[in-house]
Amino acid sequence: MLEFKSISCFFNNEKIVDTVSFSVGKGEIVILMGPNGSGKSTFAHAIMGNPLYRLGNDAVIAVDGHDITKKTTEEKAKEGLFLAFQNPIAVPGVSVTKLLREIQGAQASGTLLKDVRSYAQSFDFSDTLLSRGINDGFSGGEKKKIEMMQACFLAKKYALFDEIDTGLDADALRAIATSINALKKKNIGCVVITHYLRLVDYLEADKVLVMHKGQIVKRGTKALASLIEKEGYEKIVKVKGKNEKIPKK
């Protein structure tokens, strides 16, 4: 189980996320929704160790009972935590195939290219795209597909997806959702950060959480995401759930 306990996150000493706690089981998909500026992306980056953000002193991140809170980003990745970025940077000169081969090692190189090409076909990628530098001159949608490809090959225990659905056409959106559902079947726990129901509809989601002003204010099933699509965030966050306090700020 991936556990987040009392997670507060700071940017330039301003508290953006305030005492958030939830867990993700193996093979579970948890949707984290919320309006712009609610702290969702800050949460993901602080969890993974982005030096621009700081975790609060009481924060605890545990992977299968092992506390990884103080570990470096590289160490967290080795513990099985993967983050797919909302705005991935370009890495000229390093192709995705070369990156995957380097990370997975020589033992995987024999079948790796075949597997990568098979995956690329599902996203209508060309071999030339795979041989170019990662995200170098790619469109927004292509960048998201490359992030998803890396998750499929590199995520070992738990994966966080920061708005993986932005910039995707309908076909690519379904392909992304299919890949996330495939990770679930491989017993990998996933946290999917999104604004929109269109991705949630395709996912075999177990929980939906709503973040507002840095706190989790609603918890529910996929029905909650449908209600948000129908009525909007403003109305939803004003409605108290059973045994649930809506923060006053």
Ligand SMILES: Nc1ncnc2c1ncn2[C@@H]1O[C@H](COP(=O)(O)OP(=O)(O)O)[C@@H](O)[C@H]1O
Second form
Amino acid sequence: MLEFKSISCFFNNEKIVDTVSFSVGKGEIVILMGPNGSGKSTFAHAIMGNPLYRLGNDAVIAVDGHDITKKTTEEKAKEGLFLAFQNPIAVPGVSVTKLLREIQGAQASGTLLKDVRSYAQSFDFSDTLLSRGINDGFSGGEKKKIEMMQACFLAKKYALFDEIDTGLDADALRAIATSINALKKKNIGCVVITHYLRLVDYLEADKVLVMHKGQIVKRGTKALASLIEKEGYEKIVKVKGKNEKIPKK
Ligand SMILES: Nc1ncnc2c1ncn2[C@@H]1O[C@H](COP(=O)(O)OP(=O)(O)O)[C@@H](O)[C@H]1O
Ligand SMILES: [Mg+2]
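What about the form predicted in complex with the ligand, after the form predicted on its own?
Then the entire complex follows, led off by the chain already shown.
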């Protein structure tokens, strides 16, 4: 199980995420929704160790009972955590294939290349895309597919996807959802950050959490996502007065 306990995240000493706690079981899909600016990306970056953010002193991140809170990003990745970025950076000169090969170790076998090609086919992108610098001039949708592809190859235990669905056409969206559902089948726990129902609809989601102003204000199942689609966030989160405590559960 991947556990987040009392996660607060600070940016420039401002508290952006406020004592967020939830867990992700093996093979579970947890959806994290919430309006723009609610702190979803900050949460994902802070727990992976992005130096822009500081975790609160009480924060605990545990992978299968093993506390990894204080570990470096690289160590967290080695412990089996993978984050797909909302805005992946370009790395001119390092191709997708080269990256995967490097990370998977020297076994630059034909098998890896074959897997990469078959994956590329399922996503309908060409071999040439794979030999270009990562995200170098890629379209928004291509970047997202490349993030998903890395998750499929590199996620070992748990994966976090930050708006993997933004900018995708209908076919790509379905392909991404199929890939996440396939990770679930491989017993990998996934946190899927999104604010659209369309992706949630395709996913075999187990839990839906709603973040608002840095706190989890609602917990539910897929029905909660449908309700948000129908009624909008404002009604669901019932925006509280500034000093009013929002109940944890
Ligand atoms: N690197 C940053 N620079 C400036 N503001 C930031 C930064 N990271 C987070 N914030 C602020 O934190 C809040 C939450 O942002 P974010 O985590 O991106 O929300 P979400 O992903 O839910 O849309 C916003 O008000 C945003 O402006
Ligand atoms: Mg975001």
